[in-house]
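Just the one chain here, laid out as structure tokens, in the form predicted alone.
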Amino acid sequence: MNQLFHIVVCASVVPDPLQTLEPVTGANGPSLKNEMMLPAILDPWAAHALYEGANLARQIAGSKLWLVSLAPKAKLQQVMMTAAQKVPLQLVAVDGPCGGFVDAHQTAALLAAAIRKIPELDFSRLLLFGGWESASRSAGVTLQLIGEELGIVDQFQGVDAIKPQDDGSFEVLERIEGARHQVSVCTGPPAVLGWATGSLGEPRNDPQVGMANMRSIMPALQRATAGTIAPDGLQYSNVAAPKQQRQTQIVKDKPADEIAREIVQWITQE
């Protein structure tokens, strides 16, 4: 196989979902209460993309893997202390906001600019990986927008597997409706792949990988460029935590159409 890949994974940090997340509205718009104090993790959707990218780079000699992240530098450093022990990577950091209320279009523009500046990146070999969704906003559009900014037209979303072929092409297993998969063949890079859960488990922590990564991660964090996102790019009329409500009925032999009608009525009461 003579086709090597340059794999760029876009990932950000999100608050640990085990914490209580309370939305508030401040002077700069909506945010989470005590957001900077909340412990953070790598976005789980993007983490799948990172593990799959590292596995692909390991399979094909000469391939390279970068992690490009827009996040507050202090939070990113905290998360990388753990994430760096999973897989070998090169970090490209952009110091900026990454919360659930940050505009996806501006985020995509900053990340695309950071990708263009990677000196060793060959766009003819580029596979842009990321999460199909996001744990911070579930917008599902940021990765697509980055691909558009970079002029990449071959895009696959809901990816569970990628299989390289001997001629440089690759086969993509994509989720579609009805719990089925669609198999596509792409002739080669560049391409965008938004990952679902993939097929790999989370790698075990390897302190040796972590120490090797930190030699380049700390300088990368020090060189992180500042990314500014205007607060007026997106406006919210109201933010609130979902209401906790439970109403249970036990009935027999009720038609499915009637059950569905009652559920719709209950939802529309909000």
Second form
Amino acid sequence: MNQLFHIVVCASVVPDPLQTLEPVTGANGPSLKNEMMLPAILDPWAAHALYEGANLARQIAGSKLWLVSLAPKAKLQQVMMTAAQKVPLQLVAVDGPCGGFVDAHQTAALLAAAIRKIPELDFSRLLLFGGWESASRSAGVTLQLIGEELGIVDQFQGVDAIKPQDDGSFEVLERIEGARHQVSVCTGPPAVLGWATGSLGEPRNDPQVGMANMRSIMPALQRATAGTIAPDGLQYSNVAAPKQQRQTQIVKDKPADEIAREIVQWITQE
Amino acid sequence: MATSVSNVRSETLRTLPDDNVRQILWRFAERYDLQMLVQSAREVARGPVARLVAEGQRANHDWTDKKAELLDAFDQSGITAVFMDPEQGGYIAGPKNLALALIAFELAWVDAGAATCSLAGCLALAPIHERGTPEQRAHYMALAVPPAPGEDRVAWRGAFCLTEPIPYVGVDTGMLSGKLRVSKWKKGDDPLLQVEKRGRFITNMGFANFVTAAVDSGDPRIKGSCMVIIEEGDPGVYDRGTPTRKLVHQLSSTCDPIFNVFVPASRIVGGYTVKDGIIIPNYSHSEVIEAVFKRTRVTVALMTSAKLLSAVEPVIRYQRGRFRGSEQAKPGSLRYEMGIQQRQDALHRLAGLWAIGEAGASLGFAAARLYDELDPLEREKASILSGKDIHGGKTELKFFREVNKSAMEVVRQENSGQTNSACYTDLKADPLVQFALKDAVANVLCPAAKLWNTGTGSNAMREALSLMGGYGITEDCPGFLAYKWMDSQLEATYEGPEAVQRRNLSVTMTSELFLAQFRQWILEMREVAGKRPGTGACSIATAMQLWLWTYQHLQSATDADGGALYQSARQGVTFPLADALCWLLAARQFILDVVELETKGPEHPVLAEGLPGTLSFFTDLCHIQAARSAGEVGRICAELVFGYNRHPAWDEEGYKGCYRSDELDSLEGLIPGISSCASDVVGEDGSHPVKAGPCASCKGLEGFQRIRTKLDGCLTGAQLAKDRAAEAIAKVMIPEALDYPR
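For comparison with the form predicted alone, provide the form predicted together with its partner chain.
Next comes the full complex, and the chain you just saw is listed first.
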């Protein structure tokens, strides 16, 4: 018999990656041009964590799943219209700033505080899920910091699979260098799992799941606590979107080794 | 909201209007069930549907396995279950007109055939939903709802079969060749009926498990026509027929089926009674159809509007990137950054198309919402009438004469500001009065949306395509614009072609109750104009006045030969007047929606940042649309008012209205300068100015001329609005790439 888990997924919202993402610097520091007006989605890395978490919760009877999110409330509500249709979840919302330029330490502190306040959460059963990086700036530190705030020492990053064992332990597949996985066995929760892509496809939208979720999500949004993030000395000396460069050559009958050598040479020049 | 006084606006549109804007414009910002439904339908549209189009599945009219995967996608995304009530396995309680309209809009944004495929299932169920017996509703809704997780059954699909092979065809003729006969009828048993029906262009027929078919009595023991439910397993012939070789909407299945089956009489939609040995269906086929089509036509109308609005982003991207890659267009140069958008015409035309798309969507969604309000009132009306033992026909018409008087009194009291009286409160609260008022408007809005959105929308789609140059008519064109243009011709045709909608309107728009409310709308538009002159509401108010004047004039006016003008057979009069009304209704509703955005937008935290710019742009679009509509109305009305008078000729009769040159000479002594004012002067030798004849007299038409002149003046500022909108389009930030196929 598997041990049941209390799975908390930390996920925020990011602008839809198809939008034009143009960094600008304003009075409050860097941001994206028209950021509030851009359509948002659930951070794709964290979304993988959510789908894996929901799958795990479904497999092990009695398990529970919470989605904890720090984001502007109205923006989060819009994103929930899609995200809430994917899997059954309970939302814990913190109304505050999010994005690529928000201090990860303060964000982690706010999220950790919100997690501590979840009434039914049993820390001895806690699996803290999230993305191993984010689509906002890819810093990939927030989840680790939340784990540290909560005193969770077993942390796994770049996770692609979790396999619960009968004795309450679980096996974790982590991505490592060289396109390989490292297999670890953790004796049991609590643990932090920063997900890579996992192995599950994105569930289809199901409004019936959404309608059931919304019964708790709308009240959760209404009682979302305000999370303040102070400037606190954080400064960005320069922000820019990743450069796109396109150099096309048409070459015939070149051996693969030589092509590979050229590509490596081109990359190392950057 | 910005005014038309200044041509300088500090804020302009920053991004393309998003869901937050749309939810306010179309009034579902408080309905998270509908917001989720939109996301769900969008995922299907931009995922599986778009992939099918991109893979070339539209190249074939046959129903393929790949296309059939759409049905699963509809089921799994909740699209199929929208039509059902929660107790039937659905998840949205109450009326669903707006919900279905939103689904159609989202699916048609990518492919209208997919939207048709989805909606045809609802259309099959609609007769049962609207007029079926409680048993029929419970049975077929439960069969059609997708299975719940763990449930081992296959959902039934339906088709609606009205249209027949030529000569009968369908929809409006009232004639049917499909026949219903009594096959066996043992005393005390349910009669067994034989249904013979050949269908034409029947959607979903390639896979339908049941069919709701319109048939006429072919047996003296059955009275009139009815709709009857046929099932796939019924004894007899259930032949799906030949697939229609259609060039459009290829993601839906269309066939010409043949049925010759035996069914129990309990399959008559709405049930029947037996009187003197004759089966009398409770509802004729036309009664059922009327109830069904007046709702489903709205969703069809919205398909074309969705496609037109979907064209905006690809056209902007094409225009901007038109010269990129050429030697002359260096990065950073105007040519590189703006492409064709350097030129005013490209921007002006796009602004015009965008305005038509918005106005169509506003009109369609307003009609859908109105039916959501009307549905419960209609049920209440039916219950009240049943309590009074009134069951349709002349008795109901007679009863409603009194109700309509009360409704007119409500309008009268509202116009005179007497809304505090107990009498007004009582009348206004009367569900029958409410029904009468809303029904009168819905009877106009529905055909107007179907006619205008699809007809004008189709023309506008062609223009949208032309803005993409040759690229527009290729399979590679982003947004599938060429398919969308071709498809729009079908939308203008199916569920009642344009002539049917015009005929429908030419009757419903003459309702006193509608006209009374129309008069109120003129005042409403003036009030809007008083506070928001930049919307062009004043020109719409004046155009509405002109339309009303023309309508009233045509009621009594005759043509040059003394023939009455406004009469059913004179479609040259009634149809154009119906067309003119549609322009007004669409422009008015667009203005009202933008007023809603102005009112509710500031409360929305996400919208607040860019709201001034969005409002400014939408206000200009309203103005563009108002001016275009006013122009159309002015032209149509002038043609009708003047066009049936015979032009005077240079003959004895014509000379009576002219000065003679010697007459003028003598008058010049008394009234100096009169000669220079007289235009039609006949010389002593019979010579006359070189033109068609003496100018036509406008006697009795001064009122029209006064309003028409005023209307022309009302166009002041409209082109400035177009300039501003064009500038906004040139600057608006668009996504890096189209978000479909995904």
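Being a predicted model, the structure only gives us computed values, none of them experimental. Positions refer to the first chain, counted from 1. Think of the rigid core as the biggest set of C-alphas that the two forms share within 1.5 Å after superposition.
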property: Yes/no, Ala256 Cα shift of 2 Å or more between these two forms with rigid core fixed; result: yes
